[in-house]
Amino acid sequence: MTDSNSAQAAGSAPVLEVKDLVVTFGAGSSAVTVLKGVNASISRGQTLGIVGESGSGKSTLAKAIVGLVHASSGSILVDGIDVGRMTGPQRRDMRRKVQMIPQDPYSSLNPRRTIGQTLAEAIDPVRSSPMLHREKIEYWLSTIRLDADVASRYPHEFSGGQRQRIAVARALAVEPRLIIADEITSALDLSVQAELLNLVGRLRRELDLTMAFISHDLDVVHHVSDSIMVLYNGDVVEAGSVDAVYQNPQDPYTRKLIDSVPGGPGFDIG
């Protein structure tokens, strides 16, 4: 994902625009401002890495984009439509346009539904029969390197890494305009993280995905993003292309994040 100037140069409006976004919780003396005038832009087929420590405002930004948190001021536009001003039908459409892959692979899947049922509901909420959508279910399972016969199994039969891959397939099955990946590797050990990040890297290329990839780990973000935005205490302290930010950080906080990376786990994402 790129900044606004890059998006304009590409000749198309950004899929996502965040303009001067402020989010405040509470009121009066107990008010806490979590996001302080955040600006961001994501063009089609690009990935914006959003990085910062716990409490920086990353997850609040993700929730605001999908409409779970209301902006105190500023705006969030998806395909040019202000999320805060959407009508009922537009909101229903937006819930399919923007898909979030959550952090916890254990609670993100309905334990009473088979994987096939879960994917069928994502494909068509009205006619959610696995038999009706068998070919599409098999296709989406193949994209995450799982066999078709797992469609009849339940979430508890899978490892954490497999569940997170299934959560990726569920998000993709909706065929959204934008995917928000919120700390999707944080509950996994390093070897499984590498597998998932390689999967994300491959799917980005093959499916031309548009993503916001959120993590506290700058090295992880570096491997899967086109550009990076660094959040600190609700402020954007640095933003730019992934190589520019990683190789020549301008803000002391960004330098601190880079210095804390212990060489990285050796992900192989081309």
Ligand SMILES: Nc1ncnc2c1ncn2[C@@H]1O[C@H](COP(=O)(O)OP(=O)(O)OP(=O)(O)O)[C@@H](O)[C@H]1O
Second form
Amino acid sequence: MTDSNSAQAAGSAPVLEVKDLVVTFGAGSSAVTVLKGVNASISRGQTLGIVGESGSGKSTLAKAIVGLVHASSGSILVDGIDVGRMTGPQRRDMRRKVQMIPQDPYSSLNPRRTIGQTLAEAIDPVRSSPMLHREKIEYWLSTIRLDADVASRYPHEFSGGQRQRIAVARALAVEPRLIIADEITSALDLSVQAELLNLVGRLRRELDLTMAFISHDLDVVHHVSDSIMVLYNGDVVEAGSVDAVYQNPQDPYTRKLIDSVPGGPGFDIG
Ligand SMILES: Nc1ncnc2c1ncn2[C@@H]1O[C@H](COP(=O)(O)OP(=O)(O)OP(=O)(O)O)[C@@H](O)[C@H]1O
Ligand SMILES: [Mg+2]
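What would the structure be for the form predicted in complex with this ligand, given that what you showed me was the form predicted alone?
Everything in the complex follows now, all chains and molecules, and the chain you saw is the first one.
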């Protein structure tokens, strides 16, 4: 974890800082505290892998970062701006700065828009004509290894894996400061998962992406992350570089996750 004060002193404040974040749903006797004082930080060009079993609070953390869930206490800073205290213009700006790639490749793209229209809107929501942005659209399609002519097609004409790649391109086309990928491989077959992970692994190096990559599967996360945070029942039980977490896990739950990673070929990420 980056010490935010020393990072700021060095002139490289983290893109994301989560400080003592508590999220409680409901009130009174039905109140449930889902995040119990989470701290996290992501520096520019870095990917933080967030792992934890179902119900541990991963998506709640993702939603809090994009402002869909309110912090009960603590704070979330994106580029130093507290997402809980933004002005109207800051909020509009933030909707582009932080891009979430959701899990479901079938609901994440508008079925009535061509791929070109979807990408044009990501590139420029005001002047969102595919003709105006043809070159950029071709560029983003090439980054996900799709031909330029797919721009005129609709989401239903693509496989789940292709749609998820298009969802990645849509998020990238906004040129966000921070990308949040929440279980983006879990709806896909294993071989397609590996393809998507390879793509994300390549893009994060080529484009120097800053990302939070969420999965319940440590094997998936560790291939694309610089550091890893393990959530267990709303608490951070482990945080550190990928190597440190793998070689010297501090928490028995992390050890269990590492041991449960099956042997064999795994994902072949270059
Ligand atoms: N709006 C809400 N109101 C009440 N409880 C909620 C709400 N959203 C989430 N929860 C609860 O918070 C806990 C954490 O949910 P969350 O979706 O963050 O887990 P997750 O780690 O993303 O799980 P999964 O791997 O299944 O996606 C769960 O027990 C869930 O039922
Ligand atoms: Mg989730």
